[in-house]
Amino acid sequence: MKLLPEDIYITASCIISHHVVYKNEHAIFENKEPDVTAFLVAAYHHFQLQYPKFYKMDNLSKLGWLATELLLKDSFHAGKYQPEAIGVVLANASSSLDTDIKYYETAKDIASPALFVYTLPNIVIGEICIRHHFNGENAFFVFDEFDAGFMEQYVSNLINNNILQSCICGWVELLDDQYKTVLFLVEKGGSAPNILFTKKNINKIYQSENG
């Protein structure tokens, strides 16, 4: 039996943009560092996580890592569900263009094959899925801009059907010194003061950090 739109939730989120990191919509470390891999490198260090691999990411990784890091923590309790129950569907505008020009930059004396495993968008999935041991459902999607309606329709979709329980979902987009993730921890089921995993509500939380 498929479920009914109004038992999706939000049961998080997590926004990274402006040299901010917000939980819930609520802002909880800032750092002014304009190089992207120092913001980031400095965010990982105040959260004092524990992955040395997350040094080796490109910065589109490093980036959706993180943010899924904070979202996850202290919001989910991943023994509910089975591995292949818990999916991961993102989004962006510029795909892996910032690595894909680190690497072509490299290719004129001697490519670099630590940038060219993450020439694919979808490498941040894995990077997630990797060290959550997640196996279900994932995709990554490129678009102009964020698509709340198409991100709603999808993963409810996904859940409707039984093919998930819980999703990460949302958009990583990072080109230069210019990012922002915005992700929504998304589940069957839930109370107040989760909220409806719906288009508006989406487009609420992705707009928030504006102010």
Second form
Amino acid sequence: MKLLPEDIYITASCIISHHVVYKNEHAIFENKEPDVTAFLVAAYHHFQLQYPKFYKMDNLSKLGWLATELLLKDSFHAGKYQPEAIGVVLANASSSLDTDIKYYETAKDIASPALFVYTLPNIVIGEICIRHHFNGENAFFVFDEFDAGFMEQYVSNLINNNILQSCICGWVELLDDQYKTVLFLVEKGGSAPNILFTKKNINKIYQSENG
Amino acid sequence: MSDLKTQIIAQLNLQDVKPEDIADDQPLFVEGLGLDSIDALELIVLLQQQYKIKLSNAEEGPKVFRSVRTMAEYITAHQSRNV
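Previous: the form predicted alone; requested now: the form predicted together with its partner chain:
Now the full complex is given, and it begins with the chain already shown.
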């Protein structure tokens, strides 16, 4: 008898967009600071996070790292999994262009090594994995827009094939002062009130901050 | 040395650190201020931008960047050489 794959659930979500941070679709922080760096640093202070390297990250990494901290807070028991069973799969539209442009500007004088190291979008995954000691499969995709169907398929495939048991996945987009991140904590098994990891539910959460 | 500490904090974006938190002889790397290899490159940029000093021999790095005092001594020696 062939066993059916175990259900995969969204056990937490975090959205940061338009000056507001949402955890599990509830607003938990708001700050009208128009500058994206100032907004992210204000959120970092508000949640009393302690990670000095945060200040050195580019804005894309700050955004993804901060969203992951809040996604996992009170929702994730890392001890349940081996480090290699926890993965990170992210996507965005602008890649690392925000930092690429800033780096290009410095290169006209003396190129900044601290900016250069952030001129790839997958560095945000590195920052998350270093912070939480995750060693599982990871990938960063660049799409014109968020593709819930792709995310569902790709992550479900990793979990159903026992490559991962848990995955942080979603969208981390930032260019100039425009930003939106929607992250999902996805785990095998679970039960209500957790939400099934389906294209429809992913899209519902992705669009939830629009009201 | 106080100015140099301020410049290091700005260059390395050490926003939780104040100049008075850095002792003159405190190691800058690993067990001291905890700087990493990218910070080392940024310190080289700082020397170039602020003091027009190029660290020509990479092997000098660990000695020059051991502490704020060793950096200050290196800057003083090279500035007087440039005059």
